[in-house]
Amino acid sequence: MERRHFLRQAGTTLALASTAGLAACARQPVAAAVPQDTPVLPQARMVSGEATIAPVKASVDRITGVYVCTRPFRAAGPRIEAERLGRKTVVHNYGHGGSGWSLSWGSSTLALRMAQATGAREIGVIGCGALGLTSALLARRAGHPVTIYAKQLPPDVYSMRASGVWTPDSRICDEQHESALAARWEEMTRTSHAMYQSMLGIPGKPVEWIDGYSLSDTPPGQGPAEPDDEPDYGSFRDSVPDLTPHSVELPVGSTPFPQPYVRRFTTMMFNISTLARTLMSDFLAAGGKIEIREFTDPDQLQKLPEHTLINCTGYGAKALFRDDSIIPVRGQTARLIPQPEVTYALSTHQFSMIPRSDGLLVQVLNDTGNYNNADTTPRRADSEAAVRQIADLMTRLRKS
């Protein structure tokens, strides 16, 4: 399988291009649904005797929202470094591409170390998304008085628009910077993975493991050509083979899916609504403070009482700190009404679906024109087309 195809399959198709680190998102209001015929779906059935496949109720009138996000990609990878600005030390913690939620605990651990190295007791955190929440909570657990300064709080922060799947190397750097980032990436990944494992079983299931099925009409490595308008991204998953179960190719004809080639994969999923609420509650319960504050210029940070700040503004750092190294990578998802009985993910060359508890997330895959595209205008027709593809797939499920 050629490199570009592998990266898209591993980082996007199998686990949905997220990000977490998804930022600068816009939501399209849901228009009144147009009544339409809903196909009669097959009953739930088994895949090789392993799992129940409950049909997805895929129809455009079940779309509750369409979201557009710009993932903050940096060719060199995330910016995790300290900078002296006037009387303040600012530890930057942003630029994670589609890996923000996945790498949040590990990246924030590195940022906290740098903040502690200044000797400061009080720490301010700028931003209340995935990186801001984890940075603030880790600092508070370490005994520091912490205040989060943010323009908006969950559920209105851009990190809430992420797909919510474990994608630690999704658009994390370009191929040229892969070797330079490798050691730091592995440390962040293993730290985050361990923290998320400790959150399994918490009420509301902020984190859980799910199975999914990757469907194809062609043998592995012989699929349609991938879009060629994005760079070759760094790939690191081979360095952590122990963290995620290997995918399994299922025998042809052994599944209810009409595609002849089916691979089962297992991955972590974040129910982001519950996860963000859990992190916020833990932070406040630990004595953390939150202040609503908007910053449009770095000089405004000088007015804050803390001498050490952790900057977790994501894509917002491009404007606030004039960081032109951040490239927006547009991504669009639609959310369908939740279906608790649908517990599996699906992916094809055209779309991906993730079974979050707050709604089934559907994303168009392998479309072009997203790299260096900061347009956050939703294209509802694209999401409706993906939902109709799922609906067609469901009507063609084979009976057991």
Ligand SMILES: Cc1cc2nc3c(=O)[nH]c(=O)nc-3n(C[C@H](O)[C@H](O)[C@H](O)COP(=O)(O)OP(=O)(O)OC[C@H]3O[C@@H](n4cnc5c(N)ncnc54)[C@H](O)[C@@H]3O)c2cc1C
Contents of the next structure:
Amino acid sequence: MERRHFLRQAGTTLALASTAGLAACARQPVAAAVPQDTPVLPQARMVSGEATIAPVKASVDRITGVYVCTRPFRAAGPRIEAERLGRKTVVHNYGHGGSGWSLSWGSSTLALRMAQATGAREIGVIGCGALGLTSALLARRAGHPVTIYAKQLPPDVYSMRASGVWTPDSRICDEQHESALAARWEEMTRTSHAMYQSMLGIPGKPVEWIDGYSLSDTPPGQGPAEPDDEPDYGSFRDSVPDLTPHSVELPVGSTPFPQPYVRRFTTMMFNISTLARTLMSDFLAAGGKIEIREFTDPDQLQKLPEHTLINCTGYGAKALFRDDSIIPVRGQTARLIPQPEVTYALSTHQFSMIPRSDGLLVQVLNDTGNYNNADTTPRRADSEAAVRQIADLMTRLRKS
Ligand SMILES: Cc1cc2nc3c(=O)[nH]c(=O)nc-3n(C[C@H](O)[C@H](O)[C@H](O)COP(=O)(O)OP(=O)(O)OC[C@H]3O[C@@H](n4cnc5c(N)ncnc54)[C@H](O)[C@@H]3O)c2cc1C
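Switching forms now, from the form predicted on its own to the form predicted together with the named molecule, please provide the structure.
The complete assembly is shown below, putting the previous chain first.
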């Protein structure tokens, strides 16, 4: 149960490895002057002499948008394979569940290798989400003339609605397919991880490492039961313990949080607006081309000039290639007005908060009714409830 709970929280449970090396604690409240006529906000607090817990201005009137998309989940894992269709070779690169950004570089490296095996010089990429952008950029960097063909571009693609955290095994396959996918998953994960390290520290911070706090009223391993309407997913994290710092259980009572059990984790975060823009600009600057084009039937691909295509249509592959193995797993996030001073993530059993530069991203966790649900209508009330929970948490931060 604990294992499934961990996997569900795409975006924040993150790095549950060891509890070694607890830091000594000193709580140091930081005073802040508040004018008389403004609402009193909780003050910044220190956690164990580590990060400053700047208060989140959590109020529903600060929600800038509520976004829904469907994770393209396949029980067997992503489809990365070449198929001959008429005069074309189509290399499929879709179906990455809740891990598309995390695995993008690794998966696209495999797809490009298959495309290059055809001996083709020109390569067409169908789709301009996380997988299309990384496939196209890798192909361009390898010297191929590349055109992206896509119905929609960022910011209008599903990838822009992701949480933006390193979650390489979130809803990536079901438990039955775990061992068959293991070796390929590890290769993709290590390739992606290495590529993301090369994107640290560049303008706009497309990629950052951040700390976060996982809060609980119950001791580790004794959390509330989770909803049971999703399958048991494959879990691979134990096979790459060297990629992410281990999480640390902080001593009870040593933090400003009202919950007694607090675990600090460290994870990579993707500032998706900047990341997508960086990938797109790099592709265009390297001479890549983009054409807006919608395909309603695979036969239409025969009219493209390139003989080798990489198919990165994500959830769109279900309709275009009539792939019924793709199951939509609905996900909803809300963004609050950015607060650059908030540099930490938070998660509880009910919600997560990610401190992205394009807005504090709030996600409801452990809700039901998402599996095999293609309804992308936003349910604002759910996001407002999560924001109110964060507001309540902020008012209960302890002073000392
Ligand atoms: C709530 C939520 C949170 C998530 N959080 C994370 C996270 O923190 N980390 C992570 O790694 N992953 C996360 N994911 C998963 C991630 O968002 C997806 O795996 C990823 O976006 C899939 O990318 P893609 O490029 O395959 O698809 P898309 O982004 O959907 O791109 C598909 C592209 O193909 C084009 N296309 C589709 N059909 C056609 C057609 N018929 N003709 C022409 N063009 C077409 C589209 O216009 C688009 O350009 C999350 C998902 C959800 C729902």
